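The data below hold one chain only, encoded as structure tokens and taken in the form predicted alone.
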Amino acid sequence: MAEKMTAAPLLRVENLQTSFFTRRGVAKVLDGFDLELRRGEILGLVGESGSGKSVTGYSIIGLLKHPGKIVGGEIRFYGSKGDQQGIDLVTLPAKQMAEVRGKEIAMIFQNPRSCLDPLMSVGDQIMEVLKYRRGMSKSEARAECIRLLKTVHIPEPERRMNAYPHQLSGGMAQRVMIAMAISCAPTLLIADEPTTGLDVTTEHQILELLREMRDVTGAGIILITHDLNMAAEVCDRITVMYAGNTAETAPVETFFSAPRHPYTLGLLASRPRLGEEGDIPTIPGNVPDLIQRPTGCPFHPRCRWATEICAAQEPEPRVIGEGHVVACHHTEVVARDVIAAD
């Protein structure tokens, strides 16, 4: 996977803060976010619910809504011209951004069905999309639409396209909404817990196509999950959030064989492995109320390496690596304590 990657920046947020506006208060559920995306990379962002892993997606692509808003940071797309300086999304006119996202920059949700309009069959809307964004007449409109249905894998495409939403399985909604993502060729892919609801198999078919979708497009994707055994699959590098911020970023092989945080350590103990009896070790606590943040690094109520100096004073992120970031006052610590743990 990693040979596919050039160091060619695709996207870049930088302290992203995105903030929601309720009756209890103002929750920062982005504070200071960072991220990274190289054309031709799948990025997996992870984290548990609650991290902030969606508003990011969201964030990027401008379909945030009330009450949430983005109150301060960049998000710098650099798009398929590869503009040196790129484009702020974040102060980008609504009808420039409404060009963009249909255009370059295209998001897959978790729940495919709301997203489909019941009352038009599949083609139809893949249709009205290309005729819309691509100009293309009803007949180009309906030959692209077959295309990209066999493109996604869907059997029987001109049979398919005349489905209507409640008639396809999960997992062919979801290659329908694929499709959709796909048919103005974007350079950039949000993929928001694609296979969320879905059988084991059928997981597998959809991560395979989106990294087809990657080889054949060179399109970057940011793959938001929570599994981390998914990410492992099919991701070059990985981001961990929390409480709407960056703690490590790393290779995928780095990830799962060096990890630096405390945060991402618990996140692996917590992984279900094949083979093994008894409870699963959990991260204690919980995520933060983000209403009324803690001081200092968000982990450090629930971090067994915690001091003073993590109490009063958020890290900066540093680099220890090729590629590995991390937001941590105890690196050293951390690292020595996992050698000889091992």
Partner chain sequence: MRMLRYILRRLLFLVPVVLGSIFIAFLLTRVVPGNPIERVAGPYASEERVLEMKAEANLDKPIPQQFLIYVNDLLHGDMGMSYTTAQPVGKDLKERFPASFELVMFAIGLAIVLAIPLGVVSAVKRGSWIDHVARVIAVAGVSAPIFWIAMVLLSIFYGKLGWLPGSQGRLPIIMSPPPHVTGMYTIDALLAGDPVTFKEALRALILPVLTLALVSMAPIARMTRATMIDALDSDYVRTATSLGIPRRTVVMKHAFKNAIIPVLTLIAGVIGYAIGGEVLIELIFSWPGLGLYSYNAIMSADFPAVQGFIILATCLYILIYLIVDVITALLDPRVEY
The other form holds:
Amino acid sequence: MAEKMTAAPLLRVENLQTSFFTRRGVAKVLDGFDLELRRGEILGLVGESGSGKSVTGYSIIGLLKHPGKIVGGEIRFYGSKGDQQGIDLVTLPAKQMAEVRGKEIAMIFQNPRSCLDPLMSVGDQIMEVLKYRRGMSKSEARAECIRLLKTVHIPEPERRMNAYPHQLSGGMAQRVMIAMAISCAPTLLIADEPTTGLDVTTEHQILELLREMRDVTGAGIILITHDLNMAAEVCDRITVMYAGNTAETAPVETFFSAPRHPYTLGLLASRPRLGEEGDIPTIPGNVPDLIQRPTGCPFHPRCRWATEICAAQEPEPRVIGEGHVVACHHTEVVARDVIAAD
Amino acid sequence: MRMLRYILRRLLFLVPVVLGSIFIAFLLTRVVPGNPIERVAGPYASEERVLEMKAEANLDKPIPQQFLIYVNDLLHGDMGMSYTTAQPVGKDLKERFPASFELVMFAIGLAIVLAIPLGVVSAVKRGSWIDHVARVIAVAGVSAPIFWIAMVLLSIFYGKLGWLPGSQGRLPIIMSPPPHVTGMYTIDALLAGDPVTFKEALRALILPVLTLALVSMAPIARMTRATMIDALDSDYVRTATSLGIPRRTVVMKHAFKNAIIPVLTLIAGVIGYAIGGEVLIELIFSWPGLGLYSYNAIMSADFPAVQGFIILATCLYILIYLIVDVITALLDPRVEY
Amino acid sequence: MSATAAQPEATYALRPPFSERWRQGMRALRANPTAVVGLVIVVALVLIAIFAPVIAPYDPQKLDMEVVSQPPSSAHWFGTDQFGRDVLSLVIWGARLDLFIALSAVILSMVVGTVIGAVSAYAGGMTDEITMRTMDILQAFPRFIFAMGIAFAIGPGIGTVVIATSVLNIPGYARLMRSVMLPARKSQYAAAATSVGGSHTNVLFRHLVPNCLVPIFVNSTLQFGWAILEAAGLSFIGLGVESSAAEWGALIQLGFQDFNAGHWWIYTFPGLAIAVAVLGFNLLGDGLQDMLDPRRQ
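Next up, the form predicted together with its partner chain. The previous block was the form predicted alone.
So here's everything in the complex, that chain up top.
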């Protein structure tokens, strides 16, 4: 974790607002979301489904589909160009955004097998990227493709190149996806639930591979997941999202030793743990309707610490420790109660 | 080699289908009320003559035996004698085949060339004016009866404007066909280096081809649009886009290739529909092809001719499906062969 | 990733009760203008068919030698045919006959097809295999050719048109029914019913069939369009209803006989009637399909 020392920011998302203009109304999926990622860091972005994790990923890489649209905020990206000012991806013209995609920012997705073109061999798909994005000739691309497949630990790459996606296991397909994603040495890699649908052993291998890729390329990685155990395994820092807002951000040790946001506490309590029996406590209530968002703190209808102020006023993020930011009106009360319970 | 085995296996699978359709075609022509021989022989034929003709046509034997005889003859390439043309049905069909083939091929070719780009563009630019035009064509093409479209086009371009020939068949009456090579007049005229005949043959083709193409375009454009939208929304297109592959390549190489496979199967169906529509179109344009032949055969209770036509049409239809299956297998690595 | 991600995917796993789906359907109908256009056309057609005797300005079969083959005028909006019959009245009465033929053909193929499909799915094994292969063979025929063959075999007439148009739709219904039945058969309905001692026939027709009817109903709307087109085509070539009948295809045939005389009105109006009718059923069918298919919402 030598990279951690440099601590240069790679990406700073500020007050990001992404809305979906549906028939029923405007769904504010991201509503003032903040995030910071440093070079060479793995940041876990966690939350329940519907909290806006994936939409964050798509907003950053500019792949939001109709009817989704960024309506406000800033995504400042300090890519490999070493630009001190960075570029704002929100206002970047489409043409330049297309240049950034793949080369500077890459993304891997869930269900890797469906993410590969079923009619093309995986080798051809990787070589296509190398041809278009790195201007390689056919023979160069072939050699590089084999090297990339080796990097992601695919055995017999010369033979596997000719395989079609349906002939690969989910884990193998995800390795291919990672090989494609790192083929242009991006400085930012977004991994959206990359192990969904994979078995536990494969899941570990993929996570291990992601960490290895970070060490090799020095890229910053945003790992989107709903699984706190997974985040604990590989992440340096964790950001918890709730209904399109940042609830809490903390270094991984602090996150698990001294969580302070009520929602984080709920998430931690409800995660399945090995060797424990009995009912897992769940957070009461549901993710709020994003079209008619609750006033004030979006979590207040489900929060047992909620008071009048929570319904009236949205809490500002506050720094309460080394790299530890919480958006809650009652951080002190929560802290006291948590410590007392221990 | 593997492909050849695949084709053989598919063919083997099709044998019962072909046999079944022969059986049904046979059955259809045996349940006709009234005796066809009496109709063919006319009211003044003697009793003995009728019996004699029945025996010649094997109509005096029990139906299962008639079927066996029929299949046996078929296997020897004998489809019986037509009552109306007094020629072997096989010969009749062979003579008329090129006329229909020329028409259908031009029409389907035109439909594909127009409909697929239309479907692709309307999927890529959803909600644009071109998308709306495509949808109007798609809906209109499947709603209006083909014979009526033919008549309306004919009344405009021949009746009102006089730009194109009327219901005259493949060439003006005063012209003789080009030397027979393929039987398709446009191609034969080109081969013979005869620009005048070529021009006339082409002019005669325009309206029937246009009618058939219009009707065939509709489902193709519609399906292309639908599969293309699915493909553009797919995960692999998202992957390619996320890697910065140029939009053109994403659309044409990834989305289009995937979208076209189900369209191929549809095209086979459309050709089948066109073979049916042929009957109506040939009737209106006096086009001397298989459709007109079968119409005349039906009108004069010409059993062997009707049977022969149904079997030929069915076999062609099955053959087209086989070709589509093969193309699909070549394009799609997921198909095991 | 879209806004719908806020709802867990499991919503589709449990099918809401029919009343709820119906209400959703009505809501979707308002959001689907083309389907509404289709519905309006279909309702208008049905009304025209029912009230034909009231609406039609003339007796459609009244021959008037004074006004033979007249172009459209204020007295005869759609002109007259070569027997002096009023084309407008013929077209209006044609709605009656054509809808009747299409309805009969659709019902016939629906009943026969669904029974075949249901029995085939329920029986499984050899029965299923043989039935489905037979359906394959039927579908191997080019549609119109087969209809011509049947019409040829049983001779012209209204019944012929109905049968010829319906036979080729049977495989579609059988397949559809079978595909909805196979999963439904394994579901709770059947298990619950057999466990309380229902006989097989009872289970089949009392419980499974009604639960499969919605997709079949939607399909029928689309089949209506085909049936109208095919029936008109058969009448046009003289294998359908008698040529003097007030039927759209037969009227176009009349117009075709007089084609070179330039009497365009005789065939243009019935043709338009067919196009509008088929369009109406297609728009409505497409709209219903969109609404009832959760994937397309």
